[in-house]
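There is one chain below, alone, in structure tokens, taken in the form predicted alone.
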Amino acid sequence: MNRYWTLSGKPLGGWPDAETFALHEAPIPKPGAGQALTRTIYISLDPYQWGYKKRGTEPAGVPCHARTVSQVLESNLDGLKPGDYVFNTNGWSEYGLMGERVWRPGYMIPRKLDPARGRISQAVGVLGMLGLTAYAGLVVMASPKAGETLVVSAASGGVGQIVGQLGKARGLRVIGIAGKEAKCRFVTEELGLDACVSHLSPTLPEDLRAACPNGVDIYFENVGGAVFDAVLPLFNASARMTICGLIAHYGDAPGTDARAALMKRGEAIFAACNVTVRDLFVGDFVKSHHDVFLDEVAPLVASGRIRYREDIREGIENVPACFSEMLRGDNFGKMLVQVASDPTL
């Protein structure tokens, strides 16, 4: 049998709770012509998924969207055989089909994975869409120059970890913003960022100003809210801001336009300092930059020059609880749920 989670049909608002999702059992699907059956190993849990659900993209009865790492069990697809590993979108499900005539909300083109290039779990992290997100938002969109100051919020999270280290590799002074003291220590001591301030501090604006004596040239936005307000007065002339996420607002009431409110708060300073603000949609960069990104970042990860922390939990039955923890910021590193054994370990 295949176990999978769907939205329960309860109206969505604020943050998810125990009644938001429903667990189902059904026979394992059979692959047809041009399809492959895969068993999920790792489910990626990311903040964007809550906004995705609240927008009504996922109807009740459809497995909740998530990117996954899976192993092929049966294949009627050219180029794939049983035992191969793939990046795909099985969602919150133990099994799933990929290939022709397979579509679900958030479906992404699957790709075969080479375990020799890195741990397969990293295909939904540092060597996958999160890594490409960091690369595109910083390297491609913000055009960093050595000596500039970069601030990255959620600096210990899945994307933030990579942004900060890519910035250091390009000669930037990099300041992280994280939460608990252990996360701030991780950002400086293990990731090598120049400083890290806590968004939990009652003196966040003063702490950040002290860490950025020469102002801010690039801001990689993952949070919004009070964190954005602390960065705003520090922008230098011709600064660049990449909006990747606004996790502080994912619990806002449906229909709230958090980005519009943020832009309104920043309007005067953006104009005075000629700040370029760009929204990041990683799908825009898959065809044009994925291979370039992987060729650069995979060797850095393999050599240890880029470090990456994963927070791996276990059990399909625990996915909703882990999802809520991640949204609260109670995870430490990239949140994954392992739902089957990983034969590569």
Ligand code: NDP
Contents of the next structure:
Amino acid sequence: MNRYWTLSGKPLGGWPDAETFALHEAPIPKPGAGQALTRTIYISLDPYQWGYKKRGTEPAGVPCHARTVSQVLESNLDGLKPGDYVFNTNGWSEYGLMGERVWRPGYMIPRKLDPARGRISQAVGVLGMLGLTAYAGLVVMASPKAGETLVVSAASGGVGQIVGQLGKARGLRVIGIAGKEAKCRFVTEELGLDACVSHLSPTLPEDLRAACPNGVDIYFENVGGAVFDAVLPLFNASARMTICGLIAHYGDAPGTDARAALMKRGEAIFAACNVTVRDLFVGDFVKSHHDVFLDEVAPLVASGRIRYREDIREGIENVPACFSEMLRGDNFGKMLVQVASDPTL
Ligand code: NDP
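Since the one above is the form predicted alone, can you give the form predicted together with this ligand too?
First the chain shown before, then all remaining chains and molecules of the complex.
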């Protein structure tokens, strides 16, 4: 039998709760012509998935969307055989079909994984969409120059960890922003950033100012809210800001335009300092930069020069609870749920 989660049909307001999702059991699907049956090993839980659900992108009755790492069990697809590992989109489900009719566009396109290139779980993290997000938002969009100061929020998260280390590799002074002390320590001691300030501190604006004596040249925005307000007065002339995400606002009431509110608060400073603000959508960079990013980052990860922390939980039955924890920031590293054993370990 296949166990999978769907939306329960309860109206989606601020944050998800125990009644938002429903668990189902059904026979394992059979692959037709041009399809392969895969068993999910890792389910990736990411903040964007909540927006996806709140915007109604997800049809009723189908497994909740998620990027996954899976193993092929049966295949009627050219180029895939039983035992192969794939990146695909089985969602919150123990099994799923791959094949022309169920493939999705953009960065959701399934691909075969080479376990020799890195841990298969990293295909949904540092060696996949999150790594490309960090690379595109920093290296491509913000054109960093050695000696500049970069600030990255959610610095211990799936994207932030990579942004900070790519910044260090390019000779920047890098300041992370994170929550609890253990995360701030991880950011400086394990990722090697120059400093990390806590957004839980009542003196965040002063702490950040002290950590950035030469101001801020690049801000990689993952959060919004009070963190954005603390960075704003520190922008240097010709600074660049990449808006990657605004996780502090993902529980806002539907229809609230958090980005517009931030831009309004920043208007005068952006104009006075000639700050370039750019929105990032990783899907725009898949064709143009995926290979170049992987060629640079995969060897750095393999050699340990880029470190990557994953927060791997277990059990299909725990997925909704893990999802809520991740949205609350209670993850420590890239959040994954493992639902079958990983034969590559
Ligand atoms: P993670 O879930 O790995 O990390 C998010 C971290 O944000 C949490 O661990 C928490 O860390 C922090 N956080 C959560 N809530 C708040 C809050 N209210 N105030 C301050 N910090 C908070 O996320 P990802 O790294 O996967 O994603 C980061 C951002 O990138 C998200 O906004 C996501 O939507 C976006 N994204 C955008 C893409 C694009 O194409 N533009 C593609 C992929 C991701 P702490 O405990 O330190 O506060």
